[in-house]
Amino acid sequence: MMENLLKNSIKTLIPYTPKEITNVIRLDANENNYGSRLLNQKLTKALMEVNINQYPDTDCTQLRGMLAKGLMVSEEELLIGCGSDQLIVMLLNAFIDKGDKIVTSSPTFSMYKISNQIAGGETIEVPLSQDFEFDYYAFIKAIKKENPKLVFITNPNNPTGGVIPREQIIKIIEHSNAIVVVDEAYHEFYKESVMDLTSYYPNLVVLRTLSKAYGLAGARIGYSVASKELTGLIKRVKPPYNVSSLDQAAARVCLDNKPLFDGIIEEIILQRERLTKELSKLEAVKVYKSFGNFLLVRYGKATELYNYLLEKGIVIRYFGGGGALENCLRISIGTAEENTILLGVLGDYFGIENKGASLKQAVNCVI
């Protein structure tokens, strides 16, 4: 009976439901497994100084100031969200009426479509190529045909790891009447950005997060950079006190100690290349080039491999059967030790003996 009261757009919604699995090596959520342990004492001190009985600073004034200085933008061009997810919802709440359209790629970050369906909008998905490469001409064609209000681009893309050249993003911005949202959640592992273009294009929004490179997935901090005018429009739908005082304090400590993460980021990139090299030696496994902190692989017995790794205490992301991601698995880049364990377990699964530069030998080669 209660279900009949649901919004029509929600009746067919398949929610995003993260799996809660404990006592395993977590390589499924694109987290930074090096984490922020280096900052534990500083984090504890900062959190102890929070007046938890008081509402948080609704504008995240100190945090915005720190980010603005580091990014060389004005504070009026910045918004802080409870993770990038909330900023995506804010964009949809500000600009999408029932039936309005957004255009994005497929496969890509699922929350664009899920959040848009909740908002009552229609999502136009432009398929990537068979090898998960961005189809620029099909994307432009869809924008011109559908006349969307919002365009979402993830660069690097999740879950494929591929990227879109800067010149193609510029052409998309210039050929669109929509607001173009470039989600750079994995920017630190790719280095390229279009954030510098927000001063030139009033319809451009760039999203970033502290969850991936900076190990703050448990403190929900995302931010957007756009022109002052566009930021002001988005801010109209920002909930008051949307980022807790605890999360703001954790983010400030993180930014105060940002240089500590530079080496960790470079290590994750090295580990990404290590796993790419070793997994590519398996003839049965297709490894896609990635610029994120994860790898997408395709294997004909993906379900079997996923379950085998889980039995051995390693969890990766399995996308299920059907669609473009059929038999695909996404492996987050763990620490050197975790990756060594992963390679050893994979060596056992594929029955690789000591011959040449095998996965078995790789377990003794920690970068």
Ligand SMILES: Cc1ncc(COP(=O)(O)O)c(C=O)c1O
Contents of the next structure:
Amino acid sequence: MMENLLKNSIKTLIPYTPKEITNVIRLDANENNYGSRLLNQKLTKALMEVNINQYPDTDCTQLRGMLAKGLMVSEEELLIGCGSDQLIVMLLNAFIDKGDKIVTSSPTFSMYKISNQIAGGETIEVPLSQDFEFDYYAFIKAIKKENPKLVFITNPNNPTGGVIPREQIIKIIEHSNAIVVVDEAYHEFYKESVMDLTSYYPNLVVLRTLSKAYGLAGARIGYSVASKELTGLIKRVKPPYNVSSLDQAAARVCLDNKPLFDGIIEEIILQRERLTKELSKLEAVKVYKSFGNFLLVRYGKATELYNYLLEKGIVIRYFGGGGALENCLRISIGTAEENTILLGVLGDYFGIENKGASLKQAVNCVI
Ligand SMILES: Cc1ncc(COP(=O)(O)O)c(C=O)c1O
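Mind pulling up the form predicted together with the named molecule next to the form predicted alone we just looked at?
To see the whole picture, the full complex is given below, headed by that same chain.
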């Protein structure tokens, strides 16, 4: 009955519903499993100093100052969101009227399309190649034909791990009248960035997050960098007090301890290369080159393997049947020990004996 009252655009919406699973090795959400546990004492101290009876600083002044200094941009070019998810919503709320278009590629991070549907916009998806390479010519063609208000590029892309060369991003910005959003959620595992271009292109916005490399997914901190003019436009729809004071304090502790995370990031990259190498030895498994903190693989019996790992206490991401991601599984890069366990379990599944044990020895040298 009440369903009839829903907005039309929501009636067909399939919501993004993260799985709640405990007591397992979680390799399904591209989190940082080294986590911020290492900072627990410092976090506890910082949180105890928060005046929780007061509303938070709506502009995240201190945190924005720290980020601006580290990124060498001005504070007026920075906005902080409750996760970069919220910045995606803010961009859509600011620019998308009913029926307006966004262009993005497919498969990619699903929240652009979901949030756009909620906003009432239309999403034009440009398929990646069969090998999940970015199809630059098709993308440019779509932009010219569809005249979108927003373009979303994910670099590195989730869930494929692939990247788009800087020159192609520049051409996309130059060929479009739209706001071009480059989502660099996984930048730290790739290193290349177009953030420096925000001072040349007033219609470019770069999104980043502390959820991945900085192990702060639970605190929900994302940020955008764009020209002062564009930042001002996005800020018009920023909800007041959108980042809690607890989250702001946690983020400040995190940034104060950046060198610790720099080491963790390098370890995750090493682990990604280790998993890529080991999984590539399995003939039945196709491993896609990844520049993120995850690997996408294709395997004929993906459902069976997913369930086998789940039984053994390891949860990865299965995208379900059908479409471009048919039989694909995404494995987030865990800690060295977790990866050793994963490889051992995979070794058992694929009938390769003692793989886990020999890798465990190798790992002891890496940590
Ligand atoms: C490409 C991409 N952008 C944005 C996000 C959202 O991150 P946040 O935790 O900052 O909302 C994710 C999360 O998985 C992602 O993969």
